[in-house]
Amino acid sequence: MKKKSEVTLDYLDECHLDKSLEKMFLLVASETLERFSLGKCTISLSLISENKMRNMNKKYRNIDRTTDVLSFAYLENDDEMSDIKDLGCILIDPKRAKKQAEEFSHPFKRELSFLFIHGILHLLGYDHQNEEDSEKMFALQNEILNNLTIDFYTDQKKLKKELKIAQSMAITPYSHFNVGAVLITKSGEYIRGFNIENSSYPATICAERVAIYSAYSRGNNKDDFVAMGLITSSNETSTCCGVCRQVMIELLPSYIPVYIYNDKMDKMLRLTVKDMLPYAFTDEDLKS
């Protein structure tokens, strides 16, 4: 039976950043270590200044410049009788992380999480000294990051507003069941879609597909999408039809969140694209 990981985070913020970061880092650690059978464990994480990071890098790696993250693995517990594994210490330079977030055009918190996961994997013995090890480590690192339950991109207030606008644009002379969809991109676009009915019923198109096709027509590709929102005329959180689910699993990243609201927006269901169509048939099956 797989042993569940229980994580304690020894957290120190010498840079006095947002206090909510501690909760985020604990969630990142928990979801990362959930993949490994470690039982109870603790990790130390310190956010330190650029100068201090440079000194640490010079002292321990003989490199006289700052870096984004350093890891120090503890091979043994200080207390051999303890059943809690002390995995080690991770140092992150937030100033360097912020520069990298701007360089790669993604949120600061996502970059911090990326670096923290990188540090944790080093504590667990992963490395990138050669091409094979590097590919293995970074593939795992990106997989963990992309599947975190944290949404670094979506402004829920803006999403709700855009969903209501999209829903109001629906053309539904037959069902009078109005659906709005919004697809969010890494660049911050909120692309609307709405259902359009036709007297030739098969010619009707759902809001989800209108949003997706509109996004692609603007030059976006699969890797540009970070979240999707839906709203229907129902009092409950009504989910997508089977056709839309198939389109979504092929044209959207499987890990992105989908926020489904009822008409009054007092109920919300959060799923991923993959959750909506498990055991999906995709283009990969055609290649097998």
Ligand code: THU
Given for the second form:
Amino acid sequence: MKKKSEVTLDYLDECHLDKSLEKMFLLVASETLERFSLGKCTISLSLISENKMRNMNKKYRNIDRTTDVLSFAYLENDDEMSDIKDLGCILIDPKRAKKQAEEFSHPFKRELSFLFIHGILHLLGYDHQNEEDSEKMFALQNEILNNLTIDFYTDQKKLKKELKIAQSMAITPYSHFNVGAVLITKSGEYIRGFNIENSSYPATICAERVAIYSAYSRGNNKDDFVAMGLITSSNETSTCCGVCRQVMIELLPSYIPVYIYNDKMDKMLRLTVKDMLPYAFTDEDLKS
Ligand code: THU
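Would you mind generating the form predicted together with this ligand now that we have the form predicted on its own?
Complete assembly follows, chain above in first position.
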């Protein structure tokens, strides 16, 4: 059996950013390398200034301008005596990352992670010299980024507050089981839903679907959603019904987290949309 990867990060922050970033980068490295069987390995990461980046780009690539990320692989001169593989060194200019994050209107940490994953894939031999290679590299890069267990978007405090409001709006004269749902979008919207019951019982609609349909009716698309929250009247973290899971797998990205709270909000379960409906029936089945 091939050994999994176990990475050590040799981290240097010359720009003196938030100390918690080191932990984030380590998690990004391990979740990226988890997909490859490399055994024990190390990666160096340095956050450097624009000036230094420009000098490095000039010195090693003969390109006289700055850039966002540079990778230098050490694979060729691997130390035969050691069982720890040194994958190489990655340089990132965080100031430039910040600018790019603002341009794309996404969180700074997401951009840093994106650049780091890009750098790691270069160390592993991926490249974007031609269209085919570039498609392969970018597809894998996005896949890794989307499936990180790090959530760059959700403010749990705000989510909890919005969930309580949504739950309080539930219309439940029959079950008195109040459910609140909140969908979070990339642009920072928190869209509420709640269950609405009817004396003709099957006409009842669940909170999840109210939130999803409401979000779509405001003009959002599948790719706009970054997380979902749920709260029910239960003492436990009770999950979604089958019909909602089917709607969720079709109308939400399958990799987004779903945070499920119990009524008191002292218990939380984190699942992804795809965790909730394995072997789902989708539009792909209709085509095959
Ligand atoms: N309910 C939801 O809102 N979401 C679910 O996923 C499970 C059930 C609602 C529907 C109904 O109003 C009440 O809970 C009892 O089934």
